[in-house]
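First, one chain by itself: the form predicted alone, in structure tokens.
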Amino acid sequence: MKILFVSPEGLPFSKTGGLADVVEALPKALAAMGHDVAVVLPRYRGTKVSTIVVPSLSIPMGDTLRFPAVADGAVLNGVRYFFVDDPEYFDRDALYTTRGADYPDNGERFALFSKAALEIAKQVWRPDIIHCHDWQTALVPVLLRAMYSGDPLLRGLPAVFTVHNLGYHGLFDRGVLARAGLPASLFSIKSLEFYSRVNYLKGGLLAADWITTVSPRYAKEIMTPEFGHGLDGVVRDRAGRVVGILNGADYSLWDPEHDDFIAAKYSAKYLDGKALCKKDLLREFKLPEKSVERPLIGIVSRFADQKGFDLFAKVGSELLRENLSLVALGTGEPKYERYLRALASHFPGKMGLRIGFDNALAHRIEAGADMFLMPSRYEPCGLNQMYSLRYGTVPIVRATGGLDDTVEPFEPFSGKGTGFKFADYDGRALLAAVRTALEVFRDAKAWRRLQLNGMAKDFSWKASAAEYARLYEAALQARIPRAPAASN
């Protein structure tokens, strides 16, 4: 099959969440398989090209047209890159927002991306599936339905549409329909209207052929009110075509036996080394090393209602008064910020904070921690409990979404399961899994099992990618013929 995923970001290029590395990983396990893969992604800042496939595309917008180029970002891991280049739209300091707000005119830019991903699908690479990535991307199997109908190269065309996360929908006020030049029709209920403005998170899951989300459990959870974020009557209306799909672990790059960012590599048949990324851990936070033998709890993450730190603000006092030190990475909204910066300063020796997005950190502390903790009001899928699992650090984490699919809550006396869950979304639930965890860390033996039971867990993209392949054949077979596929 030819495949060609349309994302607003992907890995190496581009990241600010999760949906990067999906977009990185999942083109790759596919193209491992023997698909013909191909991305198209917007072409930000500093991201570096090869050649220049088309000069200009001419893209209606409002009263206007606007030319982007293709631009080649030539072949990664068996798989092809496009870029939409326009330099005005997407050469900014960041993808979606300025100073904490989202762009303005990202109604435009994302209807524009949209229009030009159709464009390279019917000129450039013509492929036999299309799979799109969330509200910036909704617009494209609406487009195919409401303007490609007709047309004898797009016709027929199946679009898959993965939604990562259900709480961002891409609102905005009607006069987006003019200004990037969509038609008034699409304006009804049957399409993008969602109380008076324009959802184009909406229009793509009512327009897709197949919906996706990011695990099974997330899958069940977007149907009711308290996780559909208004839509859930949407989704509910096309539950026979909503499949949730987990998301694997990249090894390749999530692994200590071969990760050159971590002080020592270390396996499931070979632990030392993880004593050793411990103290190496410590001493980069400036934490005591006769802390060594205190458990360490490790976050990774964005500072967000949605990451449950409204939940840690609760109690973290409390937290870090048991017999721990912790150490946290991540950005996200200032007044977790300021509250992680004070929290740190009035536990000094027990707490680590860095503010920012470092990589390699982010390996040394899953590689240095005992325990990691992802206490998540929602998390339709995650990675870092993946990886966690991979490095022997043990998951504490909210029963919910791919959280709860992937961590099974251990059981002392027979000796199975690789983490710790809490169901209530409460403060004292948290800290009731922290302190059963801290029980179990004193028996040394029974967090070796523990540890053990987890590296044995296999989240690779393999077994994923090939149930996406399934989903691709499903719909290609539902879809009326068109004309084959170009042999480029």
Second form
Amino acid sequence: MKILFVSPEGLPFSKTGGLADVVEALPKALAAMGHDVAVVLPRYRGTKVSTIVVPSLSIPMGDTLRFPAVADGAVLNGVRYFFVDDPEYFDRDALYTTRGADYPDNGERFALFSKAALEIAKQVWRPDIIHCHDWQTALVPVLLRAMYSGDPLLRGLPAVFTVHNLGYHGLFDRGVLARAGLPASLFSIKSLEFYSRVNYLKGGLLAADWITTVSPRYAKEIMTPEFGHGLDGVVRDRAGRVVGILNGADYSLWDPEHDDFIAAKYSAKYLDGKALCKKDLLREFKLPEKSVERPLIGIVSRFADQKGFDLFAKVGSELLRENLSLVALGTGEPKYERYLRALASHFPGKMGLRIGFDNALAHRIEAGADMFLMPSRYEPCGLNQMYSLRYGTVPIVRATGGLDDTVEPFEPFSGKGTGFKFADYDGRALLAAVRTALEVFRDAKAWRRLQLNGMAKDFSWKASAAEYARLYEAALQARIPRAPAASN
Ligand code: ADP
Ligand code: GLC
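Could you please show the structure of the form predicted in complex with ligand ADP, as a counterpart to the form predicted alone just displayed?
What follows is the entire complex, opening with the chain shown before.
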């Protein structure tokens, strides 16, 4: 099968979060299964390309045309990469935001990107399936139905749309339709209209052949008002076409046995290296050497409401009064950065903080910490807890979305389980889970058992990639002439 991925980010070229990890690993796993896979990404600042495949596409945008080039980034791990090259739109300091706020022309930027991706599917690399990701590419299925339904080349092309996070909609004023050259008829309750504004994600949910999300539990959650961000009704309407497929972990990048970023390699058979990684991490954060005896909790996260930092902020001081150390790496909302800075300065010998994006340090935290904390309000899948399991770093998580699907609570009597979970979104519940973990940590034998249980888990991409392949197959089989796009 020929599968074309369209994504706003993907490693090794661009990343702001887990989407980029997925868009690197899943195509690679599908290619390893023998499928023919290509990925379309925007050409952001610093992306090197080898050749120009199309020097200039003509993309209608409102009253004018734009002329992005299509660049070829060669083949990596059996996967072909194409870049939409429009420097004014994508050669910027960041991917989506400037000084903490969205770029004001994100609606136009990602409309152009989605249109260019469809032209690539038509002129450069003709797929059997198009697979797009998150609101930035939600217009791909919308336009396929609205504008390409008469095109002999793209008509009937099945579109799979993966929601990595229902909390980000791509919400714009109505004028974006004219500015981005989108048909006014799309301003309909059956397509992009959402409380008098334009919602790209909603359009994608309605137009895709199949909607997938990144864990089975999140697939159920997004049909409820609590997790639906106002779109739960839309998701429920399409319930028969919604599938939860758990993300995998790419163990060629995240495995302490082969990880070049960490101070000492180790595995379930030779765990000694982990103690060296802990010392290295304490040194990195200038925490006292003697604290090596204390349990060390790691955090690597976007500092956002989604990730549970309002909860953490309620009990941070109390947590740090326990016999433990904490290291945190991340960037995000200024209020949480301020809070964490203040907390770290209150507990200088116990807490280390790094504000920034640092992949090598993320690996060193996974390896050097004893526990990994993810108190998310919601978590579509979450990758770090899967990485933690492989590194013998015990996850403490809120039981939501993929965190609930991947972490099994430890039962000291049977010795089963891989981590600690709490259900209520409540500071007390978080503290109680951490305290239970601290108690088990004091029992070296039980702790070792718990670590080994986690390290033995296999969340590699193989099974998930096979599930996607089955879904593509089903979408291809069901290929039927499409109805024209809905209008008022
Ligand atoms: P999300 O995509 O919601 O942010 P995930 O758990 O799916 O959450 O993925 C986050 C990914 O980004 C992980 O690979 C994690 O290691 C990485 N990451 C997050 N913040 C940082 C950071 N500050 N520095 C380095 N890597 C980070
Ligand atoms: C999103 C989600 C995260 C998920 C990632 C990759 O960013 O917040 O839970 O793991 O996408 O699918």
